[in-house]
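Single chain ahead, by itself, as structure tokens, in the form predicted on its own.
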Amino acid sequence: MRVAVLGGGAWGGVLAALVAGRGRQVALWEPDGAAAEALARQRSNARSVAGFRLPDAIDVSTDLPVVVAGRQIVVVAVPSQFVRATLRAAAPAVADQPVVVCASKGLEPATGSTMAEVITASLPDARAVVLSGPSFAQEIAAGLPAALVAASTDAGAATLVQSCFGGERLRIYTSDDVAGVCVGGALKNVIAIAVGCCDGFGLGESARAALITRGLAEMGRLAVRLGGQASTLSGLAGLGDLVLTCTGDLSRNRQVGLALARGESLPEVLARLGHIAEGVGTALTARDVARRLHVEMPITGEVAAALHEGKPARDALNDLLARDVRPERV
């Protein structure tokens, strides 16, 4: 089995790494030059988790044509936003029927569209996979225990990519529901963002798990809408992913969210943190699909004001709070 990896950052490196650590045989793909260098040369970039060493056996190249060219799994694990084009610029080296298998947690900013129907409009003949759940690059990359859901209407792509990536320390349980673990995956982001002001401002433990619940009430409503499942929102690519990004240090979306209830810019706080917080695009995406959709999401609203449109952060969580008050809807 052969697999190309799409994007060279911390998740990129450390799933090939893993997959090679299978067996197999495994091709990366880094779009900036100087990255690529200082990962085929040092085995690591800026980008890639502290102590990480990317194995020797994993070709490291600029050729997306090159990297992909019958290669049986490809793996994209580029930020959200670029996931298309990456597609359609491989398409022409892609082998026939390839399993596509997506890490990358957003909905696609010009359209709302979720990772799954971004693969399908870019390669209809792929068999598309979500890889997703609760996982940090740091501690899969330190071989702790961690579970993933993969994620697929292809039973059979679904189960290849589970024998695929899974193994002892990092089980993967399989799924019917793609709409349901893509916004699990892209809205756990905006969430923790949301949490991450909460915990900012001292509004304590209640406060955050009130949030986090109500979060995932917001998140399975538009997965219901997008044909998905509710009950997937309980699973791994939605409660698990949502309390992990939500309480987690690691995790950069809850860094932006206490960056802001310090009173940092958001231009600041990106800056700082040196990677993509996928969860500041998403929001204003997600934000516009509910408005579209008629889905009532209101931390999604308000974490998108926040964060777009100048409304300070405090005041956001505010009127959050001064919502009127009604039955509690899951």
Ligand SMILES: NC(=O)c1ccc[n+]([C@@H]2O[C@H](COP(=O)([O-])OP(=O)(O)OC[C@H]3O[C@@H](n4cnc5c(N)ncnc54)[C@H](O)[C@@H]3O)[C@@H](O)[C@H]2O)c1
The other form holds:
Amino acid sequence: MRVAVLGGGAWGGVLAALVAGRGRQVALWEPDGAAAEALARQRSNARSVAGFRLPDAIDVSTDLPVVVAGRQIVVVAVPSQFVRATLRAAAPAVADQPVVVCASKGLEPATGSTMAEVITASLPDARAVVLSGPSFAQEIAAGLPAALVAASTDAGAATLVQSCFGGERLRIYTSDDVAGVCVGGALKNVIAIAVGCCDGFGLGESARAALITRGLAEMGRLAVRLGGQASTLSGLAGLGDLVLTCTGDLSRNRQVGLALARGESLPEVLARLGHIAEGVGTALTARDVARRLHVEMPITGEVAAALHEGKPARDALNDLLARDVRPERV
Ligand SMILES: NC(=O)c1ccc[n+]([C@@H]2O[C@H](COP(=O)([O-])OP(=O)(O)OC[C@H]3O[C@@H](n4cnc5c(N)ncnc54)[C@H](O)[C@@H]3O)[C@@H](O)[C@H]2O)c1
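Form predicted on its own done; form predicted together with this ligand now:
The complete assembly is shown below, putting the previous chain first.
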């Protein structure tokens, strides 16, 4: 099985190196000419995690059809708003019934679709697998232990991804709850922005635990409304990734919240990060989806208002605290 990885940023680079390290032949597509040149020559670029070196055996190219041609497994690691355009551009050159592994975590801004829905719409004969769960690229690159989940309605495709990516230090579980895993990966970034704000204002660890727990409850409501299972949100792609992203300082989305609490503007924060922080776009998209589907998602709504409508972050947190108290629904 030959593998193409689309996106030579922090996560795409690490995934490409991981799969090459398991003995697969890997080609990497990086759309930015200068970043591709740096990856090809210096074996890392400005987005790569600190100390990262792309294995010499991995070919790097800006030519998408060349990278995907003849590859049975295509891994997508570009920001979620670009997944559809990337796969559509790749479509004419992709093998029949490719296994498409989505490593991007977000909802598509234009449509509110999950990444699995975007894959199926862009490449109807693809065997879509969503790879998610608690994973900082920097830690995976360092070979630290982690556990992920590969979700697909095609059990054979999920098992293939398990064997292709998994190893001694990286446990890959399989799941058939694609919607639940997609929602977990997308929404945890939004809750992490809220938690970053909460911590930035010094509201304490009790408040942080409350936000994480109520965040998980609203993630679960959306997942179920989209056809997922509530129990999936207790797993790696739900609670696991939520805890990591809300509490780990390597999380860009948590950093966005911390910076907003310090009074930085959103454009300032995003420019400083230099990487995608998916929760920023997903907050707005998820709020729209929740309104359309009548799913109650108060934390997501306040994060969207703070990021995109100029609502002061402190007011957003205060408004959450001022909500009526009711029996706890999880
Ligand atoms: N970094 C992590 O630890 C990590 C872990 C798990 C999942 N993810 C997810 O992986 C995805 C990528 O994250 P990252 O950390 O590698 O981001 P990054 O900002 O480091 O890299 C983004 C990549 O997208 C490419 N890109 C930019 N504009 C594009 C466009 N218009 N069309 C196609 N590609 C474009 C960039 O050239 C680059 O290769 C995100 O959805 C993120 O949530 C990241």
